[in-house]
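One chain is shown next in structure tokens, namely the form predicted on its own.
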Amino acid sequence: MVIVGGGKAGARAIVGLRGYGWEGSITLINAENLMPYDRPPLSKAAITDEAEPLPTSLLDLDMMTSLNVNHMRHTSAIDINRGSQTITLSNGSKVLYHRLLLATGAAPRKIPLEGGERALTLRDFADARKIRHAFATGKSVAIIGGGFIGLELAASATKYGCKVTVIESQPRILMRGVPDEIAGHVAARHASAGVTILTEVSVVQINPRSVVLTDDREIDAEILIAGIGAAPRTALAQKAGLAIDNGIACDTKMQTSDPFIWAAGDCCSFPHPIFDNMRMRLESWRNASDQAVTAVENMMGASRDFTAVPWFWSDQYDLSLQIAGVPGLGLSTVRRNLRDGAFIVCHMDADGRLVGASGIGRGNTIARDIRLLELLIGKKARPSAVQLSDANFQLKGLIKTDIAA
């Protein structure tokens, strides 16, 4: 068994691999120099805690070495022969596989304008050193892009006293899945946290200390972080000849179009059989995790579908937002107002079945009921506008339920 990439979607497989019983050899190909680690911690903790960061391994060496993984690092695979089941790594070797998993992830976009490389982008731990030693109290940061990442760091920035300034070409920040109340939310925190948040507006020109936008302001950047989004790493498996939608393309197995090699993480897409097919690429750490056990459990020569409800969460400050589901899909929304100005925000489609739900609130406030909605969304189930919106309305009831269609 074979697996490219020492992200969380390989680190997940080695250990199902072992879970599941196989006994043969198992080789880590990691074109990064360290041990598999956990990438959430790199836009908040690896850049505000006080003490010099070091990654939240996943799987260190003693793991490793109980599992007997081969663990190539600092090693790229550059070419796969599929005739013969061989990938070439940089170094010029070889390796066989009998079954191969991709779990390459996904790569930053840059900003395409001159000027644009000296923005920082933020994908592994090298990135959050950088971006941590350049933030100091009085800097301006101008971030383009107010999705995740992007706030992500905006709201790390002001821990360091640093002028910040979000840049979005959209109407409002979050634009992707999330409802018009909770990025409202996001952005009226942000804003009480010094935050200046430019929307529909774009930048036109990158100078050494500064970008100059669409609407011809001049906004302070001695720092630019660019977070406009990730494109899958599919560069290996194109030049094998795999087919590729939106990421290599998958299907509800987690199978790619060869029957030797798998996918998994935000490097893949898939017919997702909860929403009826829908082809999706899911960028989130809990999908990585997931998609990567349906993917080792098929290789040990099962035939399971991928069902896992999507599941996103980000923390902003003191609050933290989850979102269950794929809400894009909904076409009405019920509110559930939970304690201490918590809600959610459940979404409908149009025969009335649930398929996302948005919340926001501080520390684990909708923790329980996103839980309980995304265990709801898996279930497509059905249920009233009465029932989601009264906050003493107990959801685990309808879990054992049929009200499904």
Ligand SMILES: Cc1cc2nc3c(=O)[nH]c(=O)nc-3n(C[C@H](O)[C@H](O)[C@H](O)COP(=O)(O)OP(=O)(O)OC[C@H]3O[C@@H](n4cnc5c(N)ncnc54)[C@H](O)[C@@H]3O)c2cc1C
Given for the second form:
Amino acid sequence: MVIVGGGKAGARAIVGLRGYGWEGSITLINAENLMPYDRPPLSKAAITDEAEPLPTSLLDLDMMTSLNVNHMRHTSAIDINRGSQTITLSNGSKVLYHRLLLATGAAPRKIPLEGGERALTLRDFADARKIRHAFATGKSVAIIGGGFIGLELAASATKYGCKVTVIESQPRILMRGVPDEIAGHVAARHASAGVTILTEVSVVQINPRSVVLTDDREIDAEILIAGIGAAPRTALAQKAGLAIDNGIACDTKMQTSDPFIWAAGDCCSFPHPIFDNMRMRLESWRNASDQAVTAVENMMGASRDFTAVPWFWSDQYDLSLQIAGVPGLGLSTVRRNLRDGAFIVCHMDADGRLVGASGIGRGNTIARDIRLLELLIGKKARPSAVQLSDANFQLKGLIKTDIAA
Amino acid sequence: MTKWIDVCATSDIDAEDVMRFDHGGQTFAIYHSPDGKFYATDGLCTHEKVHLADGLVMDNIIECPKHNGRFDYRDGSAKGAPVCVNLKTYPVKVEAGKIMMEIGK
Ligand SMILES: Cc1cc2nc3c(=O)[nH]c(=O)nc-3n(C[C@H](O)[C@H](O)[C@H](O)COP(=O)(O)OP(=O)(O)OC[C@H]3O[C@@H](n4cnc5c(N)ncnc54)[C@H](O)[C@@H]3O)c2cc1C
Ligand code: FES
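Take the protein just shown as the form predicted on its own and give its structure as the form predicted in complex with the ligand.
In what comes next, the whole complex appears, and the chain from above leads the way.
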């Protein structure tokens, strides 16, 4: 078994293979020169913690040894010969595979403007250290893109007293991710922390210490950050002739168009059985982990569909946001107010089926209800608006009394 | 020497639910299992020290609210990634409708 990419999906796949009793060899080809580590802390604790951060290890050297993994660090896979089932590595050597998992993740998009190379992006541990050291100077920060990573970095930058501006081309922040009410709550929290959020404007010119916007305004930007999303890393798969469709195209079993190659995590797209086989690509920590588990099970001969309900979280200041399902499929919403000002927006489709839930609150106030709603989404349940809007109504009861469609 | 500490009334925790309990600078999670028994564990997840009492109890499992790490709250055993370190458990007894736990030294 060979795995390309040592991120969340790659690391989970290793544990999964051994967990399912695979005793043969496992080779991990990992472009980074570090042991597999977690990315979510990179925009949060790795920037804000008092102490110099260390990578949050997913598999340390001891685990790698006890799981008997041939870990090739600082080595990239540059070519796959599907006929001979051989991978060519950046150091010129070749590796044979019996079954292959592609877990190459995604890479941040660059700003396509002159001077855009000055914009810092965040994906790897080294990027986080660079940004941390830049913020520590307390200089002005402009963040292009009001998505999750941009906003988490904005929150983190305020800890260093930086003057922060977020520049969003859409009418509001988190346009794709969450409903209006939640975006409004997040925006208000940023405003109270002194972050300026500009919407419906974009950058037209990058100067050495500032940027110029479509409305001619000039914004201080001694530190410039690009938070305009990430593109799946598909070059290797594409070169090998695998089907690509907004990521490495998989079927419901996480298998690519080659019967000996699977994919998992941010690099791939897949049809989701719970949502009418709509093809989606997710950039989420739990998804990377869950998909890796399904993929390795199938690599070992099972035939399991991937059906986990999408789930994502983001932490900004003292606020925690969670999203389950696919809120974008909803046509109407029901609000569920919880304690301490926390609330959840439930998203229903035309048939009254619960398809998504997004919530925000301090600490983990929303976690339990979001989890229950996630289970209901997975069951294609149709809870009533009365039940959903009543915080005292126990959602758990609905899960036990199977109300699946 | 063992010392039993008053936690709360049995009626304070619904069946198949969990409650946070702080005592002497420590935080614990107290569970009421679906079969009517009570259990106590450390209050913080062994992964990233999140309060488990915000999590979901399903049968004999407590699921962490942060990354869904799972533990069997009866013996504290971790049920797989991302949690790999077991939770510490504490003896619990019920007397006259009161839950009491033993924290040890
Ligand atoms: C800053 C940041 C914050 C985040 N915060 C959250 C959050 O709060 N909540 C949440 O749910 N998700 C969050 N995410 C998303 C989550 O981290 C990702 O979904 C997850 O890391 C995806 O895992 P992966 O294994 O698919 O890809 P990655 O973690 O990107 O790993 C891919 C690995 O493959 C390597 N690689 C690529 N090509 C090759 C090759 N040809 N040869 C060898 N190696 C290769 C790369 O170097 C990389 O190490 C965050 C992501 C980032 C970057
Ligand atoms: S903090 Fe509990 S699972 Fe991560």
